[in-house]
Amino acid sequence: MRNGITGATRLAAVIGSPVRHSLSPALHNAVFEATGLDWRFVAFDVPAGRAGEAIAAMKVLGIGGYAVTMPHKADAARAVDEIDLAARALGSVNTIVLRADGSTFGASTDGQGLIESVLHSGHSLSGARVVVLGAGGAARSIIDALGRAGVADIAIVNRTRDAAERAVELCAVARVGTPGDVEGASLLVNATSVGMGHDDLPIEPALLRHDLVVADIVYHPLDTALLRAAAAAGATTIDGLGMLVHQAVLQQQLWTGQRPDPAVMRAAAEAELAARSR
């Protein structure tokens, strides 16, 4: 780091449990260092159902910011004094930050920087037809995001029925879908786990084809079955890393007030999940 820690210097933390896997320490130290910025990020295992005496400690001690992972989000969501109309919409929080009055104000990154993601990489997504698939947190997230960014078709494809169906009522242009609405898509998410740690595909690799967007939330590994497979059908792919980051940078913006460079932090996530990989 530029300079030692002071009685000046900013903290801020990811809670959750367990924690020990999380790479926003490497994510936000690395921008932090980059910027000379006087904060450091920290990781705090919290068990469940102690998120409130968590959101408290921030104010006693003054803690700028907290990253929110599972199974806080929801209690967070009720804990915190204000929050977002993403978080609102969800009922989940991911982000927390200390306001100079003492209050706390909660908001939900995580759709917003699947977007980010992927107008980063090029693609517009105005009028866009989208599948995503899954229902769970993550597609919910992204589900609303989608919808406040102005596409025209959101088909949700999942395993079961009714969990399609509580999502469809985040956003207007929602809907149940079949895996057949790929074929009229311009974007396709990944909100499901397949593919993390083994070569199963979400989808049929015959629906995948060259004028269409695939991005997948996974990103260990980076290079999932699906990414493969559309990558060999020729369409455009976006790593889950993207989201990861895009997230990251609309925390610490938050935060600080300061929009931070999302290669540096894609740079760090990198390096540290190959470190992990040795």
Ligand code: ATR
Given for the second form:
Amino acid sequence: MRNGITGATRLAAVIGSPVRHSLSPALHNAVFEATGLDWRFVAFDVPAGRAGEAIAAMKVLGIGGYAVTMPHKADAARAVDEIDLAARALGSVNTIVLRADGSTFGASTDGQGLIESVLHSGHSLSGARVVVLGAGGAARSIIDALGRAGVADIAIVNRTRDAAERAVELCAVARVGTPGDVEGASLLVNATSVGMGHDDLPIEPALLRHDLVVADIVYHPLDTALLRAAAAAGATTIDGLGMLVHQAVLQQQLWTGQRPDPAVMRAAAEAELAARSR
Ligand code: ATR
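Can you return the structure of this protein in the form predicted together with this ligand rather than the form predicted alone?
Next comes the full complex, and the chain you just saw is listed first.
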């Protein structure tokens, strides 16, 4: 028995292109290793347009779960046998489970991952007023999940107004907002890519306050200019590994039926990011 892999070992994988730099193998394998769960996680580079074949392969090979990333999220939503509410609303699937009856179930865990990272930090969302910066794929998943989490108001602030107007349709309490809406909000989420690899800020730092929770989805770098400004204003900060880790927790729970420890995944992600920056 080499590497502990036996004839009974179950497999999960990320499908996407490119997938070489995915953090998912590090996150999921860390939990399998720590708990002794007889699963392994690998990455399959699947060319655009071939997600349907990869999903059909789950059934013949008995692959227990997929994490789905670019460019397959919309194709996967069409190719699975059944999808959850979030995946239906978004037309996008980031998680596939091969069920015991041989059918495939697609879910979208990104938005709920952001919600759980906020709840995990000890903050309530019920009745909250929220500002979401961005209206792309990640922002849409967050807006959809916030709607189901019982928030009172979602102001969507985006560079391109058309995209904000389309995102409003996801949720009854969402509206097109302005940066000034941060004044009445208790949670600010940066769901744009601004802050990735440079010092740009997605909003005026003067709008940040000590009684605000500021969550960023950017995790490269982890200490974005936004989070540094938020910390300087005394705000509570949630970095981009919050959403990444908690959406992976939900994925693994769907595949194995067991809830993994977010702290194990976070430590693995931090170690992987640190190794890459050396
Ligand atoms: P993802 O899947 O990560 O959400 P996306 O769908 O391309 O990626 O969305 C990127 C988001 O970041 C969008 O809201 C985009 O704004 P636009 O709709 O105006 O394109 C936002 N974004 C990206 N670069 C930006 C920049 N330099 N300034 C402001 N917003 C930016």
